[in-house]
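First comes one chain, alone, set out as structure tokens in the form predicted alone.
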Amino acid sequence: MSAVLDVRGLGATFPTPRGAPLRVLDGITFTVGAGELVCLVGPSGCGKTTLLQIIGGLRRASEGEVLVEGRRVTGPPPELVVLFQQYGKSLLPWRTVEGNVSLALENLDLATDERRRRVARNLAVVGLTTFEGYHPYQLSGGMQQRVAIARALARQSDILLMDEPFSSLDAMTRAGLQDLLLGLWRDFKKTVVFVTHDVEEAVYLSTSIAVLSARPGRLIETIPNDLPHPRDQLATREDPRFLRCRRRVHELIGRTMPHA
């Protein structure tokens, strides 16, 4: 499997109002192969979101580099798209669902008919065909996140970076979107890097799990996840392999916590 994402010796240090600079990430190195779904987990404040922002070209590293398909990241690469945690703030409230999805296409050289077809196709994929004329405030949280997913898919980028996209949703909506993501990942052959603080979510979704230490975030271990597909919210979570993987991740994170 070829590496489409290569993170090399990444570190991040931020200035503070008083005292010494804050070291957030330290020496992060890993690769992501084409078609993998890698989850990043670790204690709160360990730099997961910062790492994702650096990979996406939204923030600069203090040292190290990121390569996307062999090219050094110096700004947002066209091969990837970022899906943010605060989906409500990422949607434009004055635009309809259709208008929000089409936003991803406005700097592409597409004919009007092709733009409309692409928007309609991706709204159908996330189950929002009949809601194209609604505005974000008229939708539930889960539906708003579906709009954000449709917009990300419309761009037809090869790599999706997802920053805790389901964390603020209720359990049933979250489970539905987890299964939606797995279906999209399978059908569209995307490469996904998914940040979550939820260990069970990481085990349910991933092909591998990258575990970060408490701040400054260091990569402790990358755990392969061989749970079979398709996955099921009940049967998969009762699988002994799921339980062993969950336990291993919790053990690794626990060792880095201040009380350990």
Ligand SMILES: Nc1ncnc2c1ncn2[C@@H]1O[C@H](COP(=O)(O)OP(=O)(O)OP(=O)(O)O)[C@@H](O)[C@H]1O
The other form holds:
Amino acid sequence: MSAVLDVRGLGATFPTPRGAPLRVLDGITFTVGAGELVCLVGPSGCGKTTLLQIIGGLRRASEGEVLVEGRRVTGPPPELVVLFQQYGKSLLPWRTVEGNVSLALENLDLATDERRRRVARNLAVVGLTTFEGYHPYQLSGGMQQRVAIARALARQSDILLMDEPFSSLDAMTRAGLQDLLLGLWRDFKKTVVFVTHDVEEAVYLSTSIAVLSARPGRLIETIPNDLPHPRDQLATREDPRFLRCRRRVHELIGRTMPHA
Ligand SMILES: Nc1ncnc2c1ncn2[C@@H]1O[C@H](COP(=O)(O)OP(=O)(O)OP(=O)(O)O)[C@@H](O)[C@H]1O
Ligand SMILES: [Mg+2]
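If the one shown is the form predicted alone, what is the structure of the form predicted in complex with the named molecule?
Entire complex below, previous chain first.
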């Protein structure tokens, strides 16, 4: 299988207001094949968001390179879309739901009819058809997040980079969006890199789990996840393979924490 994403020897160092520069990522190398759903887990501050920003062409690496479908990333690649950690801030408050989703299409040179159709189709996918005239403040957190997902999907990119997209949501909304993501991933054959703090979420969603160390983030191990599809919030989480995989991830994270 050819790699859709090829991350080679990536390092990131930030200047600090005083003192030595801060080493955030170190020697990160991995590949993601077409149709994989890779979850990235690691302690807070280990550089997960920085890594997604570099892969998404929004930030430069200090060393190394990223190839998307064989081409070196020098700016945001068209075949890739990033869903940000702070989704609330990523919606424009003065735009309606429809206006926020169509934002993704504004530089694509589409006829008005086609743009409307795409917006409507993607709002239907996330179950928000009747809310297209609402503004973000009139929606719950989960609904706002579904608007952000609809906007990302409207680009019809093959690759989704998702930065803790469900972390601030309640358990029920989160479970619903996990299943929505798995359905979209399966139906539209997306390649996904999904950052999460939540080990259970990583095991539930992924085809493999990449575990990063505490800062500077290094890739400790990539754990394959052979849990069968379709996944189910109850049965999958009780499967002995789920429990084994969860234990393995916890062991690796535990080993990397500074106090361990
Ligand atoms: N623009 C920047 N300038 C300086 N330092 C930065 C910048 N962006 C991030 N950092 C530092 O890089 C480190 C990693 O940040 P990053 O947001 O990538 O971590 P993270 O793994 O996503 O954390 P979290 O799990 O809390 O979201 C942090 O120590 C942060 O202070
Ligand atoms: Mg982050």
